[in-house]
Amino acid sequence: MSKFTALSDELHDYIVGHGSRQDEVLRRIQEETAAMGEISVMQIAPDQGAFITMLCRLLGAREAIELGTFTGYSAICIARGLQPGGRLIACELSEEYAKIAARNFEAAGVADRIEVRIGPAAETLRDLPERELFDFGFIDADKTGYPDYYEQVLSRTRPGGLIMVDNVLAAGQVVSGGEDFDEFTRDSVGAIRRINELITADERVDTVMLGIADGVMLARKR
């Protein structure tokens, strides 16, 4: 038996409203990353990033790290959750966004926990050492690209520590038949698909999949 209460756009909004505090520097930047228009959608959501924050603080984490910075709001989020001397490092591949990034970094105060890389995310993960260091992963990069960040995150994860997976429902698209989809949809659906499916069966996590945003999939490690 399912046990929901689907969201209409006033309950959504209620939950935002109650579930997140956006301080200034958050609010100023999640309002000018929407006037950057449909790539806006990049951004998480403000439930999101507080839930992030959450998690962060309730691992006590002090190692983390991000593939796909953008405009910085997930980052910021991270950095606040972090214990005192920790560090995130900040992987992002638009060197555009990258500076975007910083000046929001200085403005929220935590461009002394962060550490970006500009390049490709791959690239960046495979020059860190092989050794299990981070207490918490965000994955919200190229969406193809999800598979191979996760088994490098996952072999640089502490054991009791997160990975959390952003867009895990590909705005609904999981769930339908693709019949319509263009090349670039269907790739990153097919490769979220895949990512959903590797977790879900993966003995070296314990998983759960939640409907915040557009979906996530956290994954701790045994």
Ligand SMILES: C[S@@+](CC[C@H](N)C(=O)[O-])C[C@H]1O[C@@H](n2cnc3c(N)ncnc32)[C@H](O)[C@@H]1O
Contents of the next structure:
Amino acid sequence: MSKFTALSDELHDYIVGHGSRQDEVLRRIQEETAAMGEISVMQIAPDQGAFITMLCRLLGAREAIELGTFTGYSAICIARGLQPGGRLIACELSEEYAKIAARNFEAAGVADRIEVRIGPAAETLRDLPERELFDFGFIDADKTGYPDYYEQVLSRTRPGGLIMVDNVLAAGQVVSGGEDFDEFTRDSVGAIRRINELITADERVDTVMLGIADGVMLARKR
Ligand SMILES: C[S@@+](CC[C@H](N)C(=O)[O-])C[C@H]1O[C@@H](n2cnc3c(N)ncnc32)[C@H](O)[C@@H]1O
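Switch from the form predicted alone to the form predicted in complex with the named molecule and print that structure.
Every component of the complex follows; first up is the chain already shown.
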């Protein structure tokens, strides 16, 4: 028998309101991003942000990489969890978003530990040395790139390091039909289904999928 507590909106609000604290800087970034309109759904959820900071602290992470930075919420959560002297490489395609993120990094007091790299994440990754650099990797850019990003990040992650892949539930679409999807959604959901299968079967990592926000897959390199 499955054992889980189904979440109503009320219960979800309770979870977010208890156990994860959001400071004024993150609250402002959430509000300003929400004012950008529909696109704001791209931002990670506050409870997910608190979870990321805690994971980085537990890992004792020093070196991290993020693919897909948008206005900077998740990057700030990673940077806050890093050890003193730690460094995050934040990869973002859009110059406009990167500028907003850079402003937010200053406001959060973490600009000195985040290096923003503007351009396609696949190229940024290929320009990095092929050694085990990272303690933590967060994959949250274009979904069709996920299988490639996973391989690239994994090969640059140290044994014991952790990769978090975001949106692995695709708003529930991983299990619901697919025939009515437009081409973009079909491709994105297909890529997410592929990465979920790939990671689950990957003997190089220990894995767990969690139903936080839109679902995250954690893969710890053996
Ligand atoms: C889901 S959002 C990231 C949200 C962010 N992690 C946060 O917490 O707010 C995805 C981001 O990936 C960026 N992106 C899309 N394609 C990309 C690519 N090929 N390389 C790098 N970034 C890309 C988008 O511009 C967008 O800002």
